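Single chain ahead, written as structure tokens, the form predicted on its own.
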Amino acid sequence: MIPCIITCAITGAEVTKSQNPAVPYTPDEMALEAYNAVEAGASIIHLHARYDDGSPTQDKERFLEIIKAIKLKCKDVIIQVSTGGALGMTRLERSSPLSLDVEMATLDCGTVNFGGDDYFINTENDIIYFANIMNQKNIQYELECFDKGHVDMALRLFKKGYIKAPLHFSFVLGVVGGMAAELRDFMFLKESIPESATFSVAGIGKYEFPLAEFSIMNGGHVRVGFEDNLYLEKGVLAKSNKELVKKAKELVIKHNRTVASISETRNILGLE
């Protein structure tokens, strides 16, 4: 099998230091978390921006500050900026970091409930809007899918020419209101994408490592990190993103695969 890409989502938009004191907010904290994650085996840093008080932002200047801090410590790492932002942000707000010189960004492919009264809106026109910007700037998208209908939407827009090859999917499973995170759910999504496409899996909370193992065993890639899960195991808070990456790496080795280097990741995803 091809080497396994490990993406680390170091902070997200919603998790806080009150939940885990190791969650990074400042550029220096994020740079250190990113560096240690890369040293442990991550080749992509999935990036949300936070202000020093922890509040989420899509301000491009804050993104730039964080990216510069990360690149000082690990200049070759692939930065994948989030266009998801935080709940309630407008399309214009969410697209702000796409004006920066980045290699990758997320492209959310459908609306999903997030439990309670929370919902994450991605209309068809939203998706086309983000895809058009990424196409113009030659930014590789990661097609984030929380449900089977999101995969179908991505493929429909691919056929219409709004979304371009190469196709790289991220199955985000276990979100309250989204698709469940059992093996059957993962396999359903995997079997719904073209054979030429690549895919990664992000399991939320307790599903992070079981889903990572399913993906590794089936030739896919994995995402771990504080955005998705704050625990190393039940009842044990992770002390850093590095610990989560190391655990993912152990699963890769267990199943006789190698961890993709940064250069191998660029080759696999067609970034070179």
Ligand code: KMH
The other form holds:
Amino acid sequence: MIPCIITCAITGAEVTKSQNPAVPYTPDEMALEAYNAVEAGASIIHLHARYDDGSPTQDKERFLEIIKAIKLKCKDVIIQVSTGGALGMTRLERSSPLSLDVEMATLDCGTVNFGGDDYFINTENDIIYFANIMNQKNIQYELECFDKGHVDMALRLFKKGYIKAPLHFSFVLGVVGGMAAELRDFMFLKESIPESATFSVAGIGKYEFPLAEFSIMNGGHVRVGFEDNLYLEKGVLAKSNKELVKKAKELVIKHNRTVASISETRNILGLE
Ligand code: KMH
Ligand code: ZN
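Give me the form predicted together with ligand KMH now, not the form predicted on its own.
First the chain shown before, then all remaining chains and molecules of the complex.
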């Protein structure tokens, strides 16, 4: 099987230091978390921006500051900026980091409930809007799908020419309001995408590692990190993103696969 790409989502937009003091906010904190995650085996950093007080922002200047700090410590790492941002942001606001010189970004492929009164909106026109910018700027997208309908939407927009190959999916499963993260859910999604497509998984909370293992066993890739999960195991907070990456790497090795280096990751995903 091909090497397994480990992506680390180091901070997200919604988790806070009050939930886990190790969640990074400042550029320096993010750079250190990214560096240690890369040392442990991550080749992609999925990035959200925060101000020093932890509030999420899509401000491109803040992204630039964080990216510079990360690249100073690990210059080759692949940065994947979020166009999801935080709940409630407009698409104009969310698209701001795409004006930077970035290699990769997320493309969220549908609307989903996020528990309680929260919801994350991605209309068909939103998806086309983000895809158009990324196509123009040659930014590679990761197609984030929280539900089966999102996969169908991505494939529909691919057929219509809005979304271009290579298709790289991320199945984000276990969100309250999205698709569950059991083996049958994973298999259903995996079997719904073309054989030529690549895929990664991001299991939310307690689903992080079980879902990672399904993906590793089935030729897929893995995302871990504080954005998705704050715990190393039940009741034990992770002290760093590195601990989560290390645990993912152990699963990769357990299933006789190797962890993709940064250059192997570029190769697998067709990044230039
Ligand atoms: N923060 C979530 C509302 C993405 O990065 O593209 C959306 C999100 C998805 O995190
Ligand atoms: Zn994200």
